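Take a look at this single chain, the form predicted on its own, given in structure tokens.
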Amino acid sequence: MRRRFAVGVAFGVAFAACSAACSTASTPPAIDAGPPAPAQVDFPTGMLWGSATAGFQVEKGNATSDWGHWAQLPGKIKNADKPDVGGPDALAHIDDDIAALKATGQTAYRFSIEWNRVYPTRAAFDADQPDAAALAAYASLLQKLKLAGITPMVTLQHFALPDYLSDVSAPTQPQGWERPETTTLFTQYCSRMATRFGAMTDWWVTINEPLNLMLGGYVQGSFPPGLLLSMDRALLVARNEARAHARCFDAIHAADTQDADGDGKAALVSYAAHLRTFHAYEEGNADDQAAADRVRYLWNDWFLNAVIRGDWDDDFNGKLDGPNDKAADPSLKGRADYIGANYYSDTLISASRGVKVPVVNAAVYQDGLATGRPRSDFGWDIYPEGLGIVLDELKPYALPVVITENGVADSKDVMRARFIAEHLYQLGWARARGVDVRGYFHWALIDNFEWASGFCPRFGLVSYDPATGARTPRASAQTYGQIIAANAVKKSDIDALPAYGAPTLCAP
């Protein structure tokens, strides 16, 4: 998931962790929404609707992997909780969890083809000789999905990479994106997938939360290779992903000539951003708004800008002044299809107050607000209004968006139902003031080991039971179905919902 750190890592707590000083915050500012609100939100014909998974997370057996190393070590995990022990299994269940997507009427499914899976040693990527049960397991999950008509959505890359490119026992040596054979890697691993998987499947992802990895490995320390405001480190991470999601774009538009799905397009490509709102710790202070400005730009906006605008920021200040920054830049514009959008929550942003973080110069909180609004299992304010104002924001980018995450951490169920109705109210009201919305999947379909959170946060439609095996369907799936069926949310039906539950709260 995302994610927040995507799905386990706290955005927030990845520059500050939240203290008792979070509980002066202010209400963030009210945004002006423009005209009333629409007494029913309408979707179009051929919307994507569907859920969301990765692979490290429900699969497996990916012990090759840094983050199957990751969860060995001491200290690392939530709980000391094991992926391969007391997860779903789900490469072992793909007849279940396709099952769970036709039950609410989906027809979309987000899921990660996993690289260290796929190439579990370097000898075997050098040679090109694949595991072929790896590729036999994707290949008939990619089949079963079309004998059932739901649209494949492919990741690439979502958190965890080969341990031959990311070694957690050496983190003082440079790792992952930080290492240039990564890139080149990755654009070989992204071409052979497209060839082999091309006429399967039309969308892509090819990195997914990049800045969340950054943050996680090389901020806040949950993620491998686990540094520390290691500033330098992570903002090279943080181009080279930009880079390298150029060179697989333009990989998979070469290798990938077959229409899967036959709307006369062959491939569609983009990454997954992870998108927030971002206000003032204290409402009317000019320095909080300020710092909230870089916060947003650098969160919401330098990888957007590279890779669609071509504009290479290379020093992070919001300004093409530099001087290795380039506006333009032919070698990354135009490479995205559509913009693939995370949305979770809102952050608040201070100036002067928590530890500051070096480029940004804020501190940044994301959960424990006291903003007065419900909150999730993990802290987070569940702020449906946020997924409107951040498609809004998208607008000027003009190209099609899809909601590839959104969900809730609420393992009680009290809080999804009317989540997914207020979201996608948003998501509605927002296409309806011209924001091309072409898709939405909830995070996530099944319950899942979220990263340093491990097993306790349950975002899942379909809950699982590690002690019997079992997969149910929470009560919130029948709300997104019918919301499916309908094609439409109406305000009187978001009204009738219960309120919000009480979380039990999982904080990382």
Given for the second form:
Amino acid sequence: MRRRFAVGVAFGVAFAACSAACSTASTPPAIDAGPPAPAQVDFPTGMLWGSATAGFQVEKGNATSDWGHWAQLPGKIKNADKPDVGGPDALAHIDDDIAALKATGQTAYRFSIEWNRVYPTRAAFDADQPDAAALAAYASLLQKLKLAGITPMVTLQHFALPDYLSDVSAPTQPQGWERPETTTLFTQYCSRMATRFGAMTDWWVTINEPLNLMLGGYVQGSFPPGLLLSMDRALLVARNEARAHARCFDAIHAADTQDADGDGKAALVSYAAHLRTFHAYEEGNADDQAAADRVRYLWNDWFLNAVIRGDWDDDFNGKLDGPNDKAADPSLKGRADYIGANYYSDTLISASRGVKVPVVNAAVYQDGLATGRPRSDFGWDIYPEGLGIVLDELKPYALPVVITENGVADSKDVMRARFIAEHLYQLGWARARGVDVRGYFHWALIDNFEWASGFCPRFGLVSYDPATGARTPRASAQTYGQIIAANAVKKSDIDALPAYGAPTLCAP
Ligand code: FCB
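Which structure goes with the form predicted in complex with ligand FCB, now that we have seen the form predicted on its own?
First the chain shown before, then all remaining chains and molecules of the complex.
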């Protein structure tokens, strides 16, 4: 088994790729037959149709974040790419990005307000002296979105943290979300941003993919602070992020009392969960299946249970039976107005082979799966049915759902059109089964800095050419635009699209 803890692995959750051993082991997981597929799925009036970015990935000048320092360290980023060299410089191109959204009829845009940009130093944070240029840039973006009739969704923490809270030169010391002060300061940050920008946005995401940050930073080592299998610290991060989310939720609701779009709601707050499907590595193997269920619980359910139901499973064992466990904790319960779900792909889980992750006692396979499905440039399976599966799993929470990210690394644009159509078909079908999905944000609006993998993976609806600075909509953006215009997907339209093309591999 080839270990994939190395630098540059896709966004923090990829533990391992299937080796030759894997390629003989598994047949594609069966998809539940279920009721017949509808000929057409329809979306509701007012469905949010958008795309997403994150500040560190598309802006320049975030050197005072932990990622800013991390990206300067040798060997951390594929091809030694630098976030400030070769990226789309979004804050200097707000009009271009809004024009691209409008050109395809998108009605929403998810982006982040970068904490380190607004408060580059601890002194500035403590004195509440935000950087004037940063505030002006984000205010301008929000104003221009409003003029364009595009609904903003603001993320307050998308992986990068200010360097005064996360010091990449001292990984043995508590960093980032391990530090109690981070929750305190984040809550203040949430309150200040909601006070300042609450009249301009109603949609808030507190923390993006809290468990990916934990996994990348403390288990797999591809994110700051770069630790391997440091499980105690990893679980502390997850616990602190859940509590910080709840505090931020309360702070936003207290501060944002202004209804930005006149729909009667001042603030809709959640976090963006990264949800996946999990299948037994060997179909029919009961141990693998039990291991897959353990990983699914930890990855998909633990955080949602904590902040929606208040069920606090402190030891992550799937039962509320530990000394620190608590059911329906009022300090956590009810802290999501909607579920923000990022969905990308499938995962195979083995109980008997490979590098086992403690806590779940299972090996996790996320790229190069021997399933026979098409693969992206990142080596991830293209598995649209999985979106339907994770949406069905959200039904018991009885909350509206927004797909806050979904997309494909596809530099040649030979997969994206079909990828979008097939995923939106699954989304519409899940709606027909009763899942209340209100919006979809494609990742990403434009090519950007893909964390440890640098600029290699190309996720944009719009391509960015660093040599010329050209921003060029990819052909697949038209397919997205046609679906938005129709507010529906026909099965026959999907059948008419070309088959998935071959990937241009960009794996680390
Ligand atoms: C998600 C991240 C996003 C981007 C995509 C490809 O996990 O939230 O920033 O890296 O993956």
